[in-house]
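First, one chain by itself: the form predicted on its own, in C-alpha cells.
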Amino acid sequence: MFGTLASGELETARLRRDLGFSCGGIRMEGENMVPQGGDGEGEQVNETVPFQIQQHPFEQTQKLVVGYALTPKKKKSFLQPKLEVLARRKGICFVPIDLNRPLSEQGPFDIVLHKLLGKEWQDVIEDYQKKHQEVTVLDPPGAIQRIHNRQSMLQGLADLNLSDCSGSIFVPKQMVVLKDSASSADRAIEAGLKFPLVAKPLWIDGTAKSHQLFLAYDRRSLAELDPPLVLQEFVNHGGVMFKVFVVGDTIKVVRRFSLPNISNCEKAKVDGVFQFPRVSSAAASVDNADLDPSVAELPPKPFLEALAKELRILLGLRLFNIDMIREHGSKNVFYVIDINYFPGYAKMPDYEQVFVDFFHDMAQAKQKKRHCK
C-alpha cells in the first residue's frame, strides 16, 4: 500500500492485472477511459484529462487508499477523470469495494467512502468499523440514517449556538402525517400551521419519488397526497434557495431558483396541489440572473462557518449539504428546509480539488498521529 508507483506501460499492465481498480484517471478491468457525464444529480462535467503515467515521473508515494461503495449513478457523477488525476498526483487512489465479497477480506483501506442504502449494508459497515477502528468511515451509517428521515433531520437545529454570528437560523413549522391525509388538515391547523404547506415524503430512500415536493394550497388538497409525509409551512423567500455544500471544514455555496413569493391574494384564489420544479440542477442557477441584491446576496461567511461547524457536531457527518432560504424582507433570518448526505458534489465549484485536499489532509493527520505514538 505504501510502495512507489513506477512509470511506463509495464507498470500500467501490472496494475491492470494485479489490482483491477481505477487509479489516477485510468480505468482498469479492460474499460476504456471516456468522459464521465452527470448522473442526474448535477450538470454534466465535460472536462476530461487523459492521464499517462509516464508523463508524471514526479508522482508521490502512494499514501492513501480510499475504498468506495457507491451506486453506479453516484460513481459516474462523483468519480470524474479530473478528480482521479488530481488525487493520483497527491498519492490518493480510489479502489472499488466488491459487494459480493466480505468487506474484511478487502483492502487494506485508509478510508471507506460509501453511499448505499439498506439494513444489510448498514450492518456490514458497522461491523467493519468496530473491527477496523484505524479506518476512517465516511460517514457513520447511524448518523446518515438520521437525515434519511425528514422528521429527525431538522431536530435540534433551532437550538444551535449561533448567537455571536451575523444571522439567525430557524426551521419552518412542520408536522408528520403517517396515514389518512384527508384528516391531517385539522391536525395541521391545530398545530398552528398555515396554508400553503410544502409536502415532502417522510423517508429519503434514494428514489426519485422521495425527492418530489408538493405545495398544498388548501385543506382538501391534502387528501390527494400519499403518506407518510412531512408537512412544512411555506416561507416566502424571494424565489432563491442557497445550497451550502460541506466537505469537512470546507464550505461552498451556490444559488438556485425556487418558488416565488405567495401573496395573501394568491392564497385566497388558488387551490389544489402543485409539484415543485427541480432546483438542484445547474439549469436552476441564478448566477446570471438580474435579482434584487437583498434576495440574491449570499449568507454571511462567518454565519455559514459557524452553522456548518455546529451541524458537523450535531449530525456527526462530514459530507452533506444544507438547503437554506432567507426569509423575504429580512436581512439575515434563514430557514433550513432540508439536509442531504453526500449530495451531487458535481454541482459544487471545484469539487475535485476540494476533495483531494480533504483526503490529503486526512493522510497527513494519520501520518502525524503515527509519528506521535
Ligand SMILES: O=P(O)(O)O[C@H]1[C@H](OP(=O)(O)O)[C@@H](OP(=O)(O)O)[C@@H](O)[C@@H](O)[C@@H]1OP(=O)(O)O
Second form
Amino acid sequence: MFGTLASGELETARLRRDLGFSCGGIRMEGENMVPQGGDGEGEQVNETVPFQIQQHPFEQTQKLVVGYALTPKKKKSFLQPKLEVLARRKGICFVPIDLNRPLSEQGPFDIVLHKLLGKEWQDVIEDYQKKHQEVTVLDPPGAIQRIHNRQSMLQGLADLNLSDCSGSIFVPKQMVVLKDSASSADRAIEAGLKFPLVAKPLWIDGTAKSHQLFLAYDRRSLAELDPPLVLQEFVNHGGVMFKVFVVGDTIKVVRRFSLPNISNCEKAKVDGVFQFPRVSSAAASVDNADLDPSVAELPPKPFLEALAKELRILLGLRLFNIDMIREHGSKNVFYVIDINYFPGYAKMPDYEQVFVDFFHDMAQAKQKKRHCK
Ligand SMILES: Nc1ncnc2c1ncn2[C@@H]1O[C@H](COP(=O)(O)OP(=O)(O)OP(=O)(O)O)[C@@H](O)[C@H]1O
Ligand SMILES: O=P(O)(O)O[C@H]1[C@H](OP(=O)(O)O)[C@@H](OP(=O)(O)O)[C@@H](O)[C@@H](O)[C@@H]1OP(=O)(O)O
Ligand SMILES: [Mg+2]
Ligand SMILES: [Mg+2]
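Next, give the form predicted in complex with the ligand, keeping in mind that what was shown is the form predicted on its own.
All chains and molecules follow, beginning with the one already shown.
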C-alpha cells in the first residue's frame, strides 16, 4: 500500500517503476522494485512529490547510449532515479562500463562519462578515444589531469579575456613546495607571499588527504607541513564562497559557507599551523542565513557566463565547477581558488534536467553533423 510509504519512498518507488527498461541488452537497475497500484492515499501523497511522472504517449525512438565509469560513491550521488527517468523520456540510457572487459568490446556508446583515478584508466580511455573518434568522451583525460594538480589548475586564469565584464578575476598568489618545506619560507617571502598562507596538497588524487588543508600563520610553521604542496595567500572574503557549476554551456551558482576573515590583529597575534575544517563542503544552506548582502550577493550572471565560457576553452573541459570568493570590501573582484572535475552535481539545483538537456543537445548536434556530411 502506498500509504505505508513516506513521500520520499513513494517518489522513489514510482521512479523505479518508470525505470524498468532495458538498454542495449543490459538490464538497468531498479527493476521489479515497485509496489503495484495505488489508492486514494496515494493521490494525497502525490501532491508532495516534487515532480510529476506522466505516462508519455510516445517514447523517443532515437536512442543515446551513455556508458559510465564512476566510483560507487559518484554513481550513487549522480545516477539518481529522477535523472534516469527524465533521460529515458528523451531516449537516453545509462549503461555501466565493465572495467574487467575491454572497453572497445562494450557499447556501442555515443557518450562515455567517466571519473576514475589512475594511470591505467587514463590509458584505457585515451586508447579508446583514438580508436572511437565518433564517441564523445566526457572529458578528455589529459584535460582532467591538468586540474588534478593545484598549480596547473589555476594557470592562465588571470590572463582570461573578460574585459567587457562587470567583474574581474584573479588567482591568489601561490607557489609550489616540492621538498624541504623548512626552507620554503625564504622563497615564499622572496616571491612576495604574505602570511597567513593556505597550504594545500599539490596533487588531488581522490583521497581525503588531498583535501586536507592547513593555515600557516608564520614562517616557522611551514616546516611542519608535508610537501609536495602549494602555498597560497589567504584572501579575506567574508565567510561566503560561490560554487559555479558548469555543464557544457549551462552554469548554475550556489553559495556555501567558508572561512571567516582574518583580522590584522589575529595575524599579528597568532602563530602556528592549523588544519582547516571542510566548511565549504558542508550541506548547511547559506541561503537562509542572515548575511551581509555585500558579501552574499551572487556574482553578476554575464560575468559568470563569460568566465565559464573562457574556462571551458582554456581547460578543454565541459563538466567542472569553480570555487570563487569575492575579495572582502570589493564590489566585484573575485578570486578562483579551486576547480573540480565532475564535482558533486547532485548539489546543483535541477541537475537532472540540466544533464538531460546537455546530452540531448549533444545528440542533436551530432545528428545534424551526420546529415551535413
Ligand atoms: N586562498 C584562499 N583564501 C581564503 N579561503 C580559502 C583559500 N583557499 C581555500 N579557501 C577555503 O578553503 C576551502 C577549501 O579549499 P579548496 O576549495 O581549495 O579545497 P578542496 O579540497 O579542493 O575543496 P573541494 O572539496 O571543493 O574540492 C575553500 O572552499 C575556502 O572556503
Ligand atoms: O563528494 P561530492 O560528490 O560532493 O563531490 C566532491 C568530489 O568527490 P567525488 O568525485 O569523489 O564524489 C571531489 O572530487 P575529488 O577532488 O576528490 O576527485 C571534489 O570534486 C569536490 O569538490 C566535490 O564536492 P563539491 O565541490 O561538488 O561539493
Ligand atoms: Mg573547493
Ligand atoms: Mg577541489
